[in-house]
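What follows is one chain in structure tokens, specifically the form predicted alone.
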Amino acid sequence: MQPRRQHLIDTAHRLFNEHGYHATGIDWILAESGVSKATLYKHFRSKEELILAVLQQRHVYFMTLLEEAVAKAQKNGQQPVLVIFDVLDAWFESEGFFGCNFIKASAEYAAAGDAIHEFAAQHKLDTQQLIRRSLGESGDDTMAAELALLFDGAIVVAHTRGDHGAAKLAKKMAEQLLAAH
């Protein structure tokens, strides 16, 4: 990847992490950044496609923090669909926690049929068929979907609240549902 592609897609990250993505302007990024609007446009046609390039990055490397803490998982002989709930739990105490990038552009962007709001979406299908395969043979499509409520219920809880034990909490649901089924 171009390094000025990927100091702007860096920076707009940052700045819509924190501050959302309709407060976070065009020319709040290019100030940030350093970089000037042709060289933004030349990159991206517009702040959509910015906005797009920011959540397929962060879609790439949220999947892969939690594949690998699966596999880690079914390697040590953990119940691997678990870690999940302490992959959140170090999220959550880390100075970068402002909430999900996906759940605020699926509010921000909130049109059906949006591209932003479509690609929010698919993330936490993609989220939910991970948690899905992390069951493996004893879980369901319904077990999976109930601990996807519990994944980002404990964001929400997090994020508005300010609970940073919600992974906690949501863990130890999580381990009274496996245990009901």
Contents of the next structure:
2 protein chains.
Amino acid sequence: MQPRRQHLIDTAHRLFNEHGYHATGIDWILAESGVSKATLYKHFRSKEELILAVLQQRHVYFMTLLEEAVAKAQKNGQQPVLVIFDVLDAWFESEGFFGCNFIKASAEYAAAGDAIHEFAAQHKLDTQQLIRRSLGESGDDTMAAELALLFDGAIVVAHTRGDHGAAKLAKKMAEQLLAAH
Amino acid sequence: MQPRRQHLIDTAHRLFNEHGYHATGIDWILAESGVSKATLYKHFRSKEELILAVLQQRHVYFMTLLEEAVAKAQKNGQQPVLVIFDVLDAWFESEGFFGCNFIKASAEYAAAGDAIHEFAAQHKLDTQQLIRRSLGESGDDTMAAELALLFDGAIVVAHTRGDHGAAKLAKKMAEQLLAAH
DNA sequence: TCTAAAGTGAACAGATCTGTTCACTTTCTG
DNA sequence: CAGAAAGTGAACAGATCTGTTCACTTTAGA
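Can you give me the structure for the form predicted in complex with the DNA, which would complement the form predicted alone we have just seen?
What follows is the whole complex; the chain from before opens it.
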């Protein structure tokens, strides 16, 4: 393993979250992590590559979290798709909630074709596909798109307004939409 | 009036939209607008003040747009709150759609107490209150919060994934939620 | 037409940004 | 224990950032 590399990713992740991507300088990440600049540039060719590594790690972590929650619900006979909003709720209530890395990355790197923007878009697509799978055969693509919209809506409301009840509200809305179906 | 001031705000608005707040330097705004640096700093004490002026103008513009659409719907006997999603749809389909200024400002200036972050949060609160008013006496605060969540969800989906059908989807969801009520 | 306000252009300050280089030291491994 | 790999620290480059200053020019109104 490469403990420095991981430590850099973790530190960068925290600072990017709290202050944004552009506002967080390389030197700041180095000072916080205690790693030398030469080492950072041995592991990552550029700041962009570091950002992508952070997003990649976050992507894997978050998808795993959702998949495990869905699997657990399926075993317990619960509606699998609704537990996704419970995961959101737990996230919002945690100390480390500073909004969605991917939505923020999308906003800061808005240029069409930008690697960071594309990665973020792909993550959101993957999330929607996970929602689609968790709906099972009784669901359809439109339903998945609706729930994905509730998902992102809840994150933005929770972050921009500090309204941590957004996940519960979105869950209630999801239940109504599923029932109406 | 002050044409230079307005021209600076318009140019800054466009560049902030396309490239983000941190990524857009003062010199860039000056080059695009053809205004001198001394003039910019005579009208705005700092970049932050320019950003706030852009957001203020955008706030007034957008609220007016929504209020006029709601008023028109009320006169025509339509459900007023649903036309809000038609406004969103027209915005997404327009050339100048680069996501929501306020959500993006919120993301880039995430520090608690930051003036830019607070302004963005207030804008979102004002939008929700407009939704609440347009619901009339048959609605309630929870319903307004739900529609505001759909509103922000649609914007984020449209921007991060380039899915311009998000407004129509959100409108359909809004109709179902109103009907279920 | 005269005056005051507004704007220009260019230089400058000082900080900060990403990224490179290199001699030296530490750590790991066979 | 020896050699390779990884990391350090500091200096450096060159670009870019926000913001200031000032002598000069343009514009607008009484």
